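The chain below stands alone and is given as structure tokens, in the form predicted on its own.
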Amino acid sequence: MFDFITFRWDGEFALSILPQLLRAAVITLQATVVGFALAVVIGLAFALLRRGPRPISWPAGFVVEFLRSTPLLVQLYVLYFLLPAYGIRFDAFTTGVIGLGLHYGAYLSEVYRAGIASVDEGQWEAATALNFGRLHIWRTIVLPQAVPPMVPAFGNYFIVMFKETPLLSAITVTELMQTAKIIGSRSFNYVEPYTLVGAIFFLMSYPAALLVNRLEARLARNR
């Protein structure tokens, strides 16, 4: 025989926690804001870099290829735990932006490359051959044509990205799933801070999904 454990919802106890959660919510909108916005810097750098010659572009590569494949939640204990041991320290909110960003860097880097290896080749050709400046060439003809194909995927990792800050809770961050957490173990309730918080995640994932997809449509539409 197994013993089912029956989970009461305490309608009373949610409310008094829901202002609270919402004040951590807005802790995981900004690590993720911040985060995806250092993304994308991180990650044209990248592209660019390896697009330059072997000795520039391989170690860039490398780098890339090592944060692809290694896991978040390592990165981010290697930049909490570690780098302070060498002298380099951030409290726990800056070093969970700057590990996010590093990592979706290196994904937004290969949606980068993707997206600039669609132009054309003539386009360079021309280009090059109308004596354009290489700033004129990326600003006005390579990145108008690379951008729009590139912003489906940039919406998923945005997406994506945001799903993942609970990890940030690893490096003491109180973030929103941190939050949920404290609340438990202090209440001994966990169905109502749990159930919330996957409530907010819902109410804020779903609609930039949908944004993206009308973003999508419209450029399709443009194109």
Given for the second form:
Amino acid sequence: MFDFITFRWDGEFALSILPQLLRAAVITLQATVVGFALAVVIGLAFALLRRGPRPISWPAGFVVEFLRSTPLLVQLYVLYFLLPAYGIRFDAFTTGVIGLGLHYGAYLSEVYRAGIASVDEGQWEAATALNFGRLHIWRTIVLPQAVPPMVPAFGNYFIVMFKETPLLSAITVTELMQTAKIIGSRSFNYVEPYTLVGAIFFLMSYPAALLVNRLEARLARNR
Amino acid sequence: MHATVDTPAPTSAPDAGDPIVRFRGVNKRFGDLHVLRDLDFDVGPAEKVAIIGPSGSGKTTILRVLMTLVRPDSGEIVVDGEHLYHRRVGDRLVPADERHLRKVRTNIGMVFQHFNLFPHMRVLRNVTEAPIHVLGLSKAEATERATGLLEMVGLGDKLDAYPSQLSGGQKQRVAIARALAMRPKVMLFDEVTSALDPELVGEVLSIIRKLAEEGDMAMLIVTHEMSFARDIADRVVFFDNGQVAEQGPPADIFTAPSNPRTQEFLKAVLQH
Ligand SMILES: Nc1ncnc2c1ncn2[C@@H]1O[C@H](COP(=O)(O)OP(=O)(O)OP(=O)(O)O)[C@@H](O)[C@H]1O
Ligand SMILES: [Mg+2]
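To test you: the structure above is the form predicted on its own. What is the structure of the form predicted in complex with the partner chain?
Following is the full complex, with the preceding chain placed first.
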């Protein structure tokens, strides 16, 4: 029975589960990195679609607003339990990563939108006067100017996403949270695994946050 | 000079005397504002035309319509024998698509009031980018062309600089070199010195003057610099209310304008 008064931190137990948790941390990181890479691509696609003609921009806008205003957890459940009913089947990790990519892609599309809008109209005009094709204008003139000021916002979303990955445990991805849960239910010791999970998250996200702050400061200086 | 620019055979081969640019009945409205009114306006090959007129009279809009930055509401524009906003299908003219615009646009270049250099590219690449990716020049050819032009505008030592490291006058000279690198038949200048500190105006005007003397490129110059317009223009066009109110050789317009609006305008601008 668990007793607050007599509870003692079991160092030996903590040490014994650390390797398993660190392996799970790798899964968490992988989900974050792959999910974010997907979000970067999806976000750009959403941003570009929303600039298109109305029959394209309206549905795209609706999807973005929908993704932003419903919980990620619900979206994960939908992907995990509903899609297989329609014959679309992915493993838990892939499903989780797609969920993260869509959800954060919707948020990043707003970051892209602001970044693209910050590029001076004169850049488009000069590029048109030089007769560049649309694709070339996007690739070599607009995006290279739009993206650098977006980097801090991207960094922040990356960290937020990292901290949201425990939601993937709801669809059985064995990332950090799920692993801690498994250890807890096996050993009836929940305190050590969850404490370690918290510590691992902190040790990874705090330096990342510092890095983003420094990037932001440097960008502000270069302006 | 235009050897490397592929100009597709025009629908009806233009004579040497045919205008390089022709506006016929061109209208443009911004909401309730009728900015270009049934505008008829020609520019001869190699002709240097200065456009003057009060603020808001539509001078910038003519250039932007010709550069395809603003689509006119109605009317026809013909550039070097080809319709700009229309495509000929049989005997009918249909609205042009982007592909057609790109084809006709190769004949036209523009220099902007605010330079609009690409800030993330060095000076040299600002000038080589379009010749390489639009005209299909090799990197070596484009670099050679760009270097020559940048030397011509007195910036042979700034090839590796970023635009932010240049003065306004230097930026505008790069912008001129960048537009020239495309070897257009018509070059548009929209108040290219009005964003410059007064002491930098001369260096830019002297380059445009040099271009005007060299000859074979038609130039449409919107300017508030009256003495400059008088010096270099073959023809001065006084624009008022979206129409050509008066035009003629600089000597006539500046010494004996017949239209009272022109007289009024010149009196106002020449006074200070
Ligand atoms: N994109 C636009 N939307 C709405 N109104 C516009 C737009 N572009 C120009 N106008 C208006 O059209 C009129 C003509 O503008 P234009 O820039 O051609 O004048 P301009 O003769 O070049 O004047 P200036 O000497 O001040 O440069 C102005 O009243 C301007 O406010
Ligand atoms: Mg103007």
